[in-house]
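Only one chain is shown below, in structure tokens, and it's the form predicted on its own.
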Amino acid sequence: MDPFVYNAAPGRVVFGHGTMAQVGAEMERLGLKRALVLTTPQQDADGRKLAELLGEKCVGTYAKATMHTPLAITEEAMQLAKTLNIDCTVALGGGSTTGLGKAIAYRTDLPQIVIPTTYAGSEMTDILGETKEGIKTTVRSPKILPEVVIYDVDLTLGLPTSLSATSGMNAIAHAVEAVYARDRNPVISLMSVEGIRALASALPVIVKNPQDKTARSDALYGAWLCGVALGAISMSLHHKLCHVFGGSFDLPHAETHTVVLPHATAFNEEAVPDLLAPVARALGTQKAGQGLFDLAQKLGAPIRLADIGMKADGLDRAADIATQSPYWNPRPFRRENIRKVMQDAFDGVRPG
């Protein structure tokens, strides 16, 4: 066994069906009385229902959470939080809403309760990605990690199959990077492979039958494991490329992860095939990169950057940005390597 360091992140997880009803009790357990409910514009009605559920424990709602956590939105929400004199946030939604709650917590150290409605997994990490002037950067801090995460399987039953597929692939991306991370450890590797297995098994069932509660439960379980994995390790090439495409080109978050993942994985698979072999087995294939590409196709998810808003004339700039401040990666790379990976993702070429 190679030497390793394992840090267990603190936090409370409540998992099951109908568990959103426990949010008030979780506030009481923490001694909290003045919550600001956060959602996206698309989930405003759901946020208002949550506010009604909380009653006097909710002092306001903010329904402008936005993809990639732009600084302007955070500053507006911060002003409202100050005006309302809140003592916590309750984020209901996917990665955009969770990100806003994290941004507020990073600046105020206020407690967070997160109720995920997708498979993003970011609720289990101490990582905040923010966008300012077209550049997305990340920061880590104990203040960013939510105090309570409430997983309610029932909230995912209405998640469209297209978003189920891409947010699930996004979660898988967290775990794939965890197995070859510089600071990987055997505990997180086990959780990562199990998370990938659970999602890879559940997502095809969900696409065929969105109301399958067993598959929905398995997918949310997998997303939780993948989120824990990302929260315990440092990110590499895949996340760097996605941060560039999202922050600088405003590509949709989950879709970008879905398209880029097979290609970044295949690139690293040439250098660390032993580390990615368990991922391939979890996918039921010989090669991890190819298995991820085939899974995305099977789910009807996008496989080309060209289909999710990327322009061919932006690839050179994207490669420049990605290599200006690169993340550590198990396979060293140069600009021409990254440009090739980006081109393959743009064209939707099956790895290998």
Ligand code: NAD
The other form holds:
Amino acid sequence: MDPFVYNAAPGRVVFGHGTMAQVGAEMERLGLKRALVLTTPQQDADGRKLAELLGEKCVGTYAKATMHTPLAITEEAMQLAKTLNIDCTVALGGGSTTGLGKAIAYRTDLPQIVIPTTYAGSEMTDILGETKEGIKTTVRSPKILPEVVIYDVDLTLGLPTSLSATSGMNAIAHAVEAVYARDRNPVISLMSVEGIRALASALPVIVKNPQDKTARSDALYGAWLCGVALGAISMSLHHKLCHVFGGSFDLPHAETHTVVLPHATAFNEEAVPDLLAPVARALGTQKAGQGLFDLAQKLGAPIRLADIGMKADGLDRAADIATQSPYWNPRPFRRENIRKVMQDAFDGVRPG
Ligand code: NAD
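What I would like now is the form predicted together with ligand NAD, since the data block earlier showed the form predicted on its own; can you produce it?
Below: every chain and molecule of the assembly, starting with the one above.
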């Protein structure tokens, strides 16, 4: 066994069907009395139902959470939090809503209860990505990690199949980067491979029948494991490329991960085939990069950057940005390598 460091992240997880009903009890357990419910405009009705469920324990709702956590939204929510004198937030939604709760916690250290409704996995990390004037920056802090996460499978039954597919691939991306991370460790590698296995088997079922409760449960379980993996390791090339495409070209988060992942993985697979072999096995294939490409195709998810808003004439600038402040990667690379990975993702060619 190679030497390693393992940090167990604190935090309580409640998993099951109908578990949202336990949110009041979870607040009581922490001695909390004045929650602000956070969500997006699209999930406003669900946020109101949650507020009703909490009764007097909810002092307000804020339904303007936005992708990539723009500073202006955080400042508005902070103002409301102050006016209402809240003692916690309850975030109901995907990574965007979780991001807003984290942004408030980072500034106030208020406790957070998160009820995730996608597979993004943000609820399991101490990472906050924020956007100011079009630039996305990331911070890590123990204050950012939610105190309680309530996974309620029933809330994911309505997640549209297209978003289920791309959000699931986004989760898988966290776990793929965990198995070859510089700071990898055996516990997180086990969780990562199990998370990939659970998602890779559940997502094709969900795409055919979004109401399949067993598949939904397996996918959410996989998303939890992949989120834990992201929270425990440092990200490499794949996440770097996605941050460039999301932050500087405004490409959609989960779709970008879906398209880039097979190519970044195939690039790294040449350097660390042994580390990626368990991923390939979890996908039921010989090669991880190819297996991820085939999975995305099977799910009917996008496979070309060209189809999700990227313009060919932006690739050179994207490669420049990615090379200027690179993340560590198991396979050293030069700009021309990055440019090639980006071109392959742009064209949607099957790796290998
Ligand atoms: P999202 O939260 O933006 O959700 C996408 C849309 O789907 C929203 O309109 C949302 O309201 C809706 N939605 C969510 N769940 C639904 C459901 N069950 N039924 C119907 N509609 C639903 O998308 P996301 O991919 O979950 O999150 C993306 C954001 O999360 C990005 O800003 C990304 O940077 C961030 N993120 C952060 C981390 C981290 O560790 N910091 C990890 C992953 C993602």
